[in-house]
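Presented as structure tokens, the chain that follows is alone, the form predicted alone.
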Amino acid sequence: MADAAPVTFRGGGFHPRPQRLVPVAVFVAVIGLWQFASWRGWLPALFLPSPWEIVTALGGMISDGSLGRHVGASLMRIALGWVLGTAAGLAIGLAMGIFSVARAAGLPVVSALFPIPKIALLPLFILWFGIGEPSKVATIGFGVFFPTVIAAYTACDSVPRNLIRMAQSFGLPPAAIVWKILVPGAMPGILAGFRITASIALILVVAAEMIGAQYGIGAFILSAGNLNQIDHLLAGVTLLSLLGLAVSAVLGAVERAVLRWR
């Protein structure tokens, strides 16, 4: 009897394989086509400057020192608002995920306030805290708070209940169940929420800086738009994109470190 042909293993589980060259190739192709279209005159510089003009504008910002001032001011506001909003959101979200009374009390409030565009509350925050830094930080923190609450308590719900029942059957105290089972099991959902809230913080800081800020990427973009400096405006947008990529890279490193057990 002839030997049977080996069966190909088909249990990969749709595991994503890293494709490091594909994103770089796509990025280079888009920039190259954009530069070529600008060079051929298909894209008027008045409406869409070429990538080289944007890089030149960024170089001018670096040479005159304005890049560091604007980026530093925005990063300070993002960091402070994100940390405050995330800390409060995690505390409330985990409480809602663990305690039924906290969920019953908090869910209606979160459902009612979450759909409100947070930038619409900036005039109210200016009235309360003044036009300086506290109103901008409060806008970012308030915008980060509600998605963090939702991510935290829904991540707690996603933890398999049989693990919790097993721990209870072995007599583990409630605090140990929370810190050894519930929080680690909810961490993937919480970290996914961090990616969303980081983007929200970046959006809100730009909007907040367009009202009463001297320095910041949003203030720079508004000033460039008012002066019709489209190359500087797109340089500011490029800064936002690079800042978003940097934040995503940092959060990716945190995910790999925290979720090493996966």
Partner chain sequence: MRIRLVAALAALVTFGPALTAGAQEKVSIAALRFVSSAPIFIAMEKGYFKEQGLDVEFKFFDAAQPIAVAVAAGNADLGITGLTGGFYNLAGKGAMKIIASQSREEPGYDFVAYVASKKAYDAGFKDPGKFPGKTIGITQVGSTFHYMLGMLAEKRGFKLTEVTLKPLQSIANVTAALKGEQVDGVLLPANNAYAVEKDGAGKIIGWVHQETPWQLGALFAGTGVIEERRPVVEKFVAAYVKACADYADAFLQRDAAGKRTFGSKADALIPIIQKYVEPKPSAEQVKASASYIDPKGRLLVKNIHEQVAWYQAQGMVARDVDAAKILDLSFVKDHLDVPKR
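Here we have the form predicted alone; I need the corresponding form predicted together with the partner chain.
Lone chain follows.
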């Protein structure tokens, strides 16, 4: 071997690593650029206010106390609608995951009703439930219900059958098999469903508050639109996305706690 040459490295890459600073930097850069462009008058002030104006609008909402009222009203509707829709969805979804008859009966109904945009049903809900809180809660509840059903029963299917055979081989009663094997085993799928339904609830609260709501983030955004208060409108949108981030953080914490075993 006369010539000794080092072997060239050709591995590495294709391995996403968490980068903490990059997202923050991108965020700051975009906002900064936007502020600069507004300040230089490159952006039409009439149709796109600067970030600072949006922050000022948010500040105004905090100081006059309307922020709490709007967020409180929306959170109330989201929480109630989500809890009701989730409870009903889990009950039906788990039943469909466990009983063949329930699945045979439920699947066509769910498949037929799931794709209907719940916003299109809003007028119907208003006829049924009036223009008060019930129609708003129902809109969110229905929107949450169907994805929860589907998440729950597919999650049941994804529980390894050998675990159920094992439980049977130890003589566990059927109820114990449901609570000790099926439900915990379906938890990852159910929690993944929660992420989707939480976003759906946030989307639907805006639609639900279009009709007859005095307070609420959706009502606020809508009236800001009607009043051409673009800074207020964007402040409302900012609130929504902050709410979305908060919900996602909470769900992340729940997932980490409940699914520690994964």
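Residue numbers count along the first chain shown, from 1. These numbers were taken from a predicted model, which means no experiment stands behind them. Superpose the two forms; the largest set of C-alphas matching within 1.5 Å is the rigid core.
Residue displacement note: Tyr215 has its CA displaced by under 2 Å between the two forms (rigid core superposed). Superposed on the core, the two forms barely differ at Ile62: its CA moves less than 2 Å between the two forms. Once both forms are fitted on their core, a CA shift of 2 Å or more is seen for Val24 between the two forms. Once the core is aligned between the two forms, the alpha carbon position of Leu33 differs by 2.8 Å; this is the C-alpha shift at that site.
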